[in-house]
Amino acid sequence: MPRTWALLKDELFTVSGLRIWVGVAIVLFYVFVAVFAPVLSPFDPEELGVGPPLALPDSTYRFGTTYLGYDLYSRTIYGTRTALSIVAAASLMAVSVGVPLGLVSGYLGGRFDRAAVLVMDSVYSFPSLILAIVIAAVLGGGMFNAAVAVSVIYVPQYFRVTRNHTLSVREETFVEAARALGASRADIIRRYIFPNVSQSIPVILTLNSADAILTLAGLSFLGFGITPPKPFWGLDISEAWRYLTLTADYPQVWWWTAVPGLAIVILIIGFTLLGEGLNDVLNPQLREGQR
């Protein structure tokens, strides 16, 4: 870890820096606006006909307001909050299986190396929406079940990189040492393995979780992630497009869909730069390939 913070000290000023700077305060931004939601919003996002059926913006309402009465400006606040805490539960489940499974995997080899390969291939293997959609069926509606469907996907990236990480760092002349001086398997992956692949862990966390808030917007547009009238991005966008097919007044809706999309993409865009710049400056490879 040290290691990692001292790369990062130095690109910080360099173009990568950059990416990692704007990524930053995108994240954070809508950190704040989750954790002040109730502050900045001026309705409750779940509560029925607090303006008349679509307003458009103005003082009042000022994203304009839904058919059933909606206040789209206060559910796109509550939806950072809704986007931010499955995201962070499905990272930090998929971590949790992922990460300790491919150290244990890389480092024992054998037969529960290839039967672990085998059943995180399969999973890998399957398209990410369509595996998230058919465990959301399976659990149901609800934030925990689009957690728990988000980061079943995401389990076997962390557990290939970590894995393929370990097998290169186990036959380091340092982890020989520690074995010949009779370190438990515990302490060797804990002690000496662990701190030498964890460098790749944000890299992969900030890039799954771009990735992870078009999959969560895909699961409620197709109504198998949050549930009404939870406050949500896609479940919005979802909402939006039934009453289109409904009507031909699109041009006194259009923010409706827009407001929502916007908020899913600038997000995406944030953890991209995130994870792009510091894959830029924690990746040794990449950096001397484009001196």
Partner chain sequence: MAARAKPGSLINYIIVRLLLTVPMLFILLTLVFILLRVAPGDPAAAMLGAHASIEVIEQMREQMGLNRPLYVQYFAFLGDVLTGDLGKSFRFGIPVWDLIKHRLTATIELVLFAFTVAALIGLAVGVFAASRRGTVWDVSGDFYGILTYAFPIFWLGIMCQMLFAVELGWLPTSGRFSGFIDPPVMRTGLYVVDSLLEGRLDKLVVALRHLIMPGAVLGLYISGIFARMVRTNMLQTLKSDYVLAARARGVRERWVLLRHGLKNALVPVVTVLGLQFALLLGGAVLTETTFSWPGVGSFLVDRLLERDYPAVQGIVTVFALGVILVSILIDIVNALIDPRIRY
Contents of the next structure:
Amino acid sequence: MPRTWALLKDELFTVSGLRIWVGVAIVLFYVFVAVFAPVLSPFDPEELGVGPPLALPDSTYRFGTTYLGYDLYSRTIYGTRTALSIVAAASLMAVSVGVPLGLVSGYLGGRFDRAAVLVMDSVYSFPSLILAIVIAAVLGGGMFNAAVAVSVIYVPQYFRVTRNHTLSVREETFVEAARALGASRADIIRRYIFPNVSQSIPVILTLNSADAILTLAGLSFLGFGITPPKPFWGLDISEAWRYLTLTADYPQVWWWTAVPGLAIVILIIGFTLLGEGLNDVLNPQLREGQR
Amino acid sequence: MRKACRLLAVGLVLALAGAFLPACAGPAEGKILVVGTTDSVTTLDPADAYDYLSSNILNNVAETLVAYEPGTTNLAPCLATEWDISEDGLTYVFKIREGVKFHDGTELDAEAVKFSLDRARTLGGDPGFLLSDIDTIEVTGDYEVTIKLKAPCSPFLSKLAYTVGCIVSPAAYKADEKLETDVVATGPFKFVEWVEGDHLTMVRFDEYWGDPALPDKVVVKFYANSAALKLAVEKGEVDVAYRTFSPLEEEGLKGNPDLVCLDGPSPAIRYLVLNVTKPPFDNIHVRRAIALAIDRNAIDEQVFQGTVTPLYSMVPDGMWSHKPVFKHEPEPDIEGALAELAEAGYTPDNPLSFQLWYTPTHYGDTEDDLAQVLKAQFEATGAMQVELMSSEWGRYTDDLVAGSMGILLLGWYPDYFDPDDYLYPFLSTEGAKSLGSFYSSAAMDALLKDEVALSDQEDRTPILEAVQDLLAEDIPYIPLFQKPQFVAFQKDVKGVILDPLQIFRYYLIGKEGWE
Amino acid sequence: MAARAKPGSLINYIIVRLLLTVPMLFILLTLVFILLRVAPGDPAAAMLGAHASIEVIEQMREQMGLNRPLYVQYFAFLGDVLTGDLGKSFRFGIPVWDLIKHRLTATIELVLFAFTVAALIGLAVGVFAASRRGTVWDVSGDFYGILTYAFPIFWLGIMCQMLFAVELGWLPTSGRFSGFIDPPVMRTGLYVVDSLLEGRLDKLVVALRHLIMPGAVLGLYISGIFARMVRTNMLQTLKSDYVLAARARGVRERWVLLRHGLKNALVPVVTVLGLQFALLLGGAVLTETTFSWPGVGSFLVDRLLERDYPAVQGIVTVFALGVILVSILIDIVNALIDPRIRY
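Take the protein just shown as the form predicted alone and give its structure as the form predicted in complex with its partner chain.
Next comes the full complex, and the chain you just saw is listed first.
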């Protein structure tokens, strides 16, 4: 990672650098809110009737209350926890499957590689949201299952990038030298290839996180994955959607819809800016839309 | 190239501008009734139709031997002109109406009746079990059919009135094959087409034996959600909107001066199922505690804006023999619940922990809310911890039959209008296996067998009440509420009747200006 | 798939390309099969509902072939797909293909419209941003891409419904057609085309009014990617030698942009098309659900929610075939344009 830092330091004050700054700020803000949620939110987000139902925003209920009297402000704050924890879990799972596979596949080559590439390409070429909802439907509800569904669709990306990098690194002279000296394959992969390949992971990680939030929101909106009364923005939006035609009499509906949506948008912008900024800095040759 | 670009731009702008103008509909051709609904049709075969809308379509294009008079629960002759029931209740002789034509031109006769009923009970469709009381069906004359039962069954005529008893044209159906996408029967309407997910069309059958249907054509439009249906009826895109709006939407529609809204009692009930074989629900104290912790009035207020009626028995309020066996004061009885929990070994320090299951869309949008309110009510005792679990209808019914859910929300809509239909399927050893409680009581089975054999309401009532008493003692189910039915329609529509059985008869609906 | 520099025939390329998709299709179908078989839940019980007895459910399982060993079911599935039999929906008892037919054309219409919108807006934004290199417009053009990506489609859709349909009453909230008139006579299945063929402008207006919101929302979503792609390619092209040469010859600025920049910028965009098709399909699922558009996407969600295995299998198969077909077409188009791509 020293190479990463060196590259970063040069770029931190350019336009690309600005993107990284803004992205980091946004993401860190969300992390902060997630960590300090119990302190920041005035009410229990899952407590029904904590306020009068259908209340308009006021000093006690900053964003108003929902049909059953949940406090929207608290739910939005706790939504960060749900979102970030699922994304973290999903990323962890995807990385721990995709990266090792990519390393092994890239290094070994041959039939294993060809088979792995074929499988990964097939999964990758398939619309990711559709795959995610089928998996989520099959596994059933719950946060863990949602995380698994989301992680599966990102494995191919980690695989691809790792494998491509591995392919180029494995021809380097120092790797040949290690081979000549009789180092085992596992050793070579671990000590020589992985460190050189790992710098592309943060980029994918951040960009995938952005996509994961989007996928997750879509999943919960459609009714797969997270179930009430767990606070999550996609779920809140789909609940608000039921009151679509009632905005004239109940302008609260605008709040119920807009607030969770903005929460999603800003977080995604944060991750995307961060990811793209990092991308420009670290991998100028990979500049081709990693989504 | 630039000129082409300009022309294209101008063209686009015009098209878009035109698109924003309110749709200029051409004049409707003929007397057309458009009905909007959020339900969907799954099949048109009477031997298979077991969900609300499929059955209701059949109620308009097909007929049974006996049928309910519109707006009532009285059975009247339909395709059968008279019938005779033997003393022992085992033999029914029906005289079939003459001069009735099927939609394909063939004549109705006793053979057709035998064919249809035999087909329905042997084809293995969902509602086939309703005809399982039948032992044999014989044609005893060109227009006479004799049905022998295995055991006396007083609601038998009522069961025949369900769409499983619809008589279809033998020329158009095969005895061993389902016909999902067409109907050839005797009803006042003739089926035309069904585009799944979009609409279903029927036209008046001019050779109908009875009073002709008022509309020339009926189009049933399917809407994916109630918001779309609400807007459609508000904008006049449908004449009638029936099933299913959420409480606030009903409120909004009622406040609309351009529309007429009606509500009326519905025979459908909602309840909790408790699997009495699965701990901790195998403990009667736990079941009692749960029953005591429920506050139906709060459910009514919070979830349904005061539009539902609390229900205290599985037999709906308004039906004869209904006895409010679950009523208790106070409601909720937190102290009583805690006492029962203590008997079972649960206290605030050692709370009872369980999963409450529900299915999020099958019963409408409000199910999420209902589950959350129940959870809050259980947890208000301080000695219960509830986790909400949901799965979609497909998986839900599977888990139901497999017995993997301990306590769940369910609903019931009667197949035939008799207290027996609200008790036997739930409380008999046979029935309880399919409805998730796995309840089995010899005493209950005996009572049920007795009441169904008697034919007189007065004789049956005391036994039915005893059944309900036993139900409240053993608590395999907890009735919650009845939700009224609601319909909204345009001011010029006449003849909309809210039927106690929720049969929606399109043929009785007309519009001002139709002669 | 490495492109060798050796010239070969176009036909060769097409054949090899087609052959290469077979294993991919095979893998996707296997994935689908595994997923749905592994799923907990019994479709027989699901179909029969809460009233059925155990024996009836067993009967249904027999009928559905669920009791056959897994590998037998697998090969039966593959065999069926190859003969064009997508199975019968459990809930409807009707062949999946019959159920999807209308829905396919509905989705195609939506996707085509969205794509047109995306192309137009994307091109406009991309070209504009590229031509104003280094200014606020340039950066906004870039940011436009991020913004359209970050807005969840369903959220944008709902907000549009609330504004344009409920508040302003300009457009219908959902559905594909409405009113007291019948839909256009079915010829292509695309309502816009069919109403023109029928010569009924009133039907055309109704169809368009329903198509605008979902189409625009989906189109906006994709347009961002287009815009960025176009901008990037145009920037590269504008720096290239022959554009400099054209400028040197005194060709007018706007012409330079349009004729030279755009033409070359379009080539890689075609490739992007192929890649984004998968994205478009995913977006279509959300759009169709939000706007109750009766397409294959919303149908998939419905069927999944009901655990209707064969229908889901059938639809996913159709998606897989669609994705593969489009990618083949794109590759062929690319090969046509660029003679260096051959096998």
